[in-house]
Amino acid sequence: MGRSLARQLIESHLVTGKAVAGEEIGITVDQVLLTDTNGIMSWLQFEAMGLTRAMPGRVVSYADHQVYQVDSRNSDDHRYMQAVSRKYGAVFSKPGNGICHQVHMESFSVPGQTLLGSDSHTPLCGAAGMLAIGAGGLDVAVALGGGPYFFTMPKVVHVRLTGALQPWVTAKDVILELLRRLTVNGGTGKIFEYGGPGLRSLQAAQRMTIANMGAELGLTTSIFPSDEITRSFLTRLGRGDDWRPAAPDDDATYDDQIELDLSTLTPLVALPGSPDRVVPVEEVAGTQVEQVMVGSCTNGSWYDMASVTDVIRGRRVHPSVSFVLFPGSHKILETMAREGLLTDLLAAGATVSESTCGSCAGIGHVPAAGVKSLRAFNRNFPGRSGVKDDEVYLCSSLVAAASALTGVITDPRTLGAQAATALLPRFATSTVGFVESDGQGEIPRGPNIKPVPLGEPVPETLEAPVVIKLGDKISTDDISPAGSAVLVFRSNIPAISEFTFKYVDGEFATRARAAGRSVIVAGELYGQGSSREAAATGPMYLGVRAVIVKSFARIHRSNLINWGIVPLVFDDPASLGPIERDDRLRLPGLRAALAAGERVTVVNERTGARFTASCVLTARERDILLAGGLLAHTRGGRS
């Protein structure tokens, strides 16, 4: 029987388990990326631990989400960041230097190998053949310290390409169509592997935006075979002896396919409030935007940023919109100046901004208040661009250019005939962004910087209030808000966790610390989104022990076992309706039903209601659990 490719990495990396789906599996990991929001805390954790070198053959920490330094701490916890790769061996990207996904695409990506990263959107790497995965912080801090990766097997599900792409159409739409099918919870489990004849037409850049948004589906990871197109990008880099082939085989079995014919699709717009609410650009066009914006790690590409000056070259700007490009690297600015781009692109009233995550994760460019977004980002969950009750769309970014040049929504179509953008013969290969380590120099820590906290063993019984109720799609935005005033704090949870819930119950901080120990409800896919750690942390601290929902996202529910919060489901989900905020509730015997693998029993004391809840755990995660998480248990001796 053939494998897929996603098979052939998982097994040649296998070191405990059966790739089996459902099962849990652990695997070696060759490359670990870590970005300045979550990555501190995991260097953190790294020291925590007593670890004293990075283990995997190479390991980056990128300055890409909070570089702008309007006090002493972003710059205090870079300084952190940079000594400490100096010290332990990883090498460091400075701030400027550009989007992690997108760098680590340009300057270390190698067919074949695996790599974790403290950001769900790592995934991006496998556009060119690699198994890259997004991880929580401690996951990745044990692999630093060269532990395995662990998680569980996922169904392959092979993506079949066929046809082309039309004139003003792009691979944003590609993603947006599948999220448009199968919603934001349609890739739970699951690896998309593509292939087929339509992957030919599809240039190296249009796979790292469909490969990075399948975060937004739920998946594991997205996987493409590293073929001539991929040899083409790394020899354009001056990187063509890092590239080697990587190929399902011609026989390859898959668990499920999935048929797309690229033909077919047209412009898409995906509405404020979830990347899966996605109609025709047509059914949109002519709603006035007054800020517009191309970057992040999904549409910060050099495709990306000429396309764009194609569209709007000797046009320009709506006098009421504000248009900013977010280039992905350093590289890729250089390149853009080099080529003239800047000037065509500056001529037209456009700003060109740092090459950094900036305003995707709500740094910088916070929209007006009830103004409208049109975005080529990745996400547009509520308040995420840094301001209540926000009104963000997701688009392509031939959308964004042409909505640009009217001051409305508009279908790119209209604009007549597109002008075809060539591919380069050569990047920039300039290496100024990084600094490489050499084991030596002190550490030094900022005021901001804390220690990490322990979390707490799980109890024999849990009895506690209902600090919060919620309902569906909760992401971790809404657990844990971006933005600058809240980011600043990543390395110093005491002071992160004040902000929980902070934008969907401005109470909940207060509420939660007089409970002392609490518990939080909530509908299907608790957790979506980022793998933004604080997530767990903030209520860690607060005193949540357990979360009952009707369904988790993938890394958020690692998260909470990682830091001991008990992550339960119920049983039956109907169990949900009846429970009212400050609903005390008691959970007899917790502690031997989870170390039995049985169900836990939950008794609603106002209402004298009594419902099951399930936590599925590996014999790993229920030794990590009851401990009161990885580092608690690490630091105890079990592992």
Contents of the next structure:
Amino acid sequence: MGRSLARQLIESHLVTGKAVAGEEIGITVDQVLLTDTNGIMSWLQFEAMGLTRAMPGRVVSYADHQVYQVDSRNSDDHRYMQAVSRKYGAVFSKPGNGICHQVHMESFSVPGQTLLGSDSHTPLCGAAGMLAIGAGGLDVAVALGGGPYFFTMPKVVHVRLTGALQPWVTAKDVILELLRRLTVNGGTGKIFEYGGPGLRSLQAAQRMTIANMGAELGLTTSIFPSDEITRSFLTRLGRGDDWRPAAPDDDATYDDQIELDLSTLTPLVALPGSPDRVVPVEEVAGTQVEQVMVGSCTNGSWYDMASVTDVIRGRRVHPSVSFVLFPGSHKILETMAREGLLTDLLAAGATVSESTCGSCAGIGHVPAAGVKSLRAFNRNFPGRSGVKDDEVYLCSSLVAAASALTGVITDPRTLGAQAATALLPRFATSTVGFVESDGQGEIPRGPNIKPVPLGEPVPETLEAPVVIKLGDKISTDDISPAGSAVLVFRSNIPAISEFTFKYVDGEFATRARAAGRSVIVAGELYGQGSSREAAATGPMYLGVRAVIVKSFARIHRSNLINWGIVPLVFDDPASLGPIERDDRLRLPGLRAALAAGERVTVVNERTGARFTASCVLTARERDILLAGGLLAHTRGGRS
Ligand code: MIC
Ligand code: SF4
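Since the one above is the form predicted alone, can you give the form predicted in complex with alpha-methylisocitric acid (MIC) too?
Okay, now the whole complex, with that chain kicking things off.
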């Protein structure tokens, strides 16, 4: 039976388990990427585990989120990350060198290899035929030490592309269409493998947009074959030698198939609140916007920057609009300067940022209260832009460019014929933003870098109040917000815990601390979005011992286990309804039930109601959870 590309890569890296959908597998990790948010904690955990050498063939630490260094604590984190990278064998990518995913694709992607990243958008490198997966900081720390990455074998879905995109329609519209059809839950437990005749019309940058934003579907990852288009991309970057073919077998079989005719797509926009609230651009055309942005790891490519310039050149950004571009990498920005794009953009009234995540994670360019913002980014969860009750619309670079000119959301097809955006024969090949490791040096720790606390072993019986009751689709942005005021504490768990649920319920931290031990209850897809470990460490530090929900997002569930918080799923989703905040729940024999793989009984002491919840764990997960998390488990000498 022919194998999909995803299956080939999983099987060639498999160290434990069987590659059967739904079973836990462990794979070897060829490459690791770390960021200056989650990744700082991974390095601290790496040290806390007593590890002294990064083992994978390629490890890169990126200072990419906090590049404005608005606070000396950001700079302290960067100094620490640069020093640990130097000492333990990782390349350091300096602030301004670009967003990890874009830079990694340009400089380090190797078709056929595996990549684990401390960031949920790591799948971008799937555009180059890599098996690229995002994970929480502790899982990444283990991989740094040479350990396998464990995850549930996903179903592999063939997304069969036919046709070609119409003028003014982009790869962003492809992924927005998939979000419209499938919602943010539609990719749970799946890998999307793209194929079909439509593939040959998609440049590497367009594949990057699609693979990257598959994270918003909840996919484990997305993958494209490595073909002549991949080869051309690497060759133009001076990396033709790293190219190798990677493709599914001719008779490959898949668990499922989705058909997508590219020629039927039109420009789309996601309404504020969630990336899956997708409508045709016509439905919102005319909506006034005061901010328009293009960038992030989804739309920061050369192709995005060049196609925006083609729209803006010789025209003028609307006087009431702030139009900001974030080139995804220093290489792109340098090439934009060489090729004259910067001049054209500046002359038209655009602002060009240094290469960073920036406003995508609420760092800078925070919209004024009540102002609508249109962004060619990937996420618009409430408050993520840095202000409560924000209204962020997501769109393609072309919708953004057209709207920047008019001050209202604009269908780019109204601009007439689209100029073809040319591919560059050659990119800047400079490597000035990278610092190689020489295994030397001292490691400075700024005053904000605090020791990593340990989780507590799971108690025999848990008796604790419900400290918060939440609905469906709670994102990690809700649990531990983005924004520079919070991100500055990523290496300081006691301090960042104070921000837990800050914009959802300002009293949460005080209440949880007062309660000692506590429980969270919520609906579907709890913890969707980022790989943010602070969304587990914050609650853990405040005493949350269990989270009972209708369903979990993949990375967040792993993060909870890794920090000793019991992730329980209601056996009957209706059990959530009658629970109220401050109800005391009793989970008698919790530890024994988890150890035996049995359902957990929950008694609501206010109402006397009883219900059951399940926590399906592999043997590995069970040992970690019972010990109080991965660090506690490792300290106990059992890993
Ligand atoms: C995000 O887009 O939310 C982030 C900031 O990149 C996060 C990582 C983090 O919170 O450290 C992600 O996507 O995983
Ligand atoms: Fe950075 Fe935004 Fe991409 Fe996260 S989603 S890595 S914040 S650009």
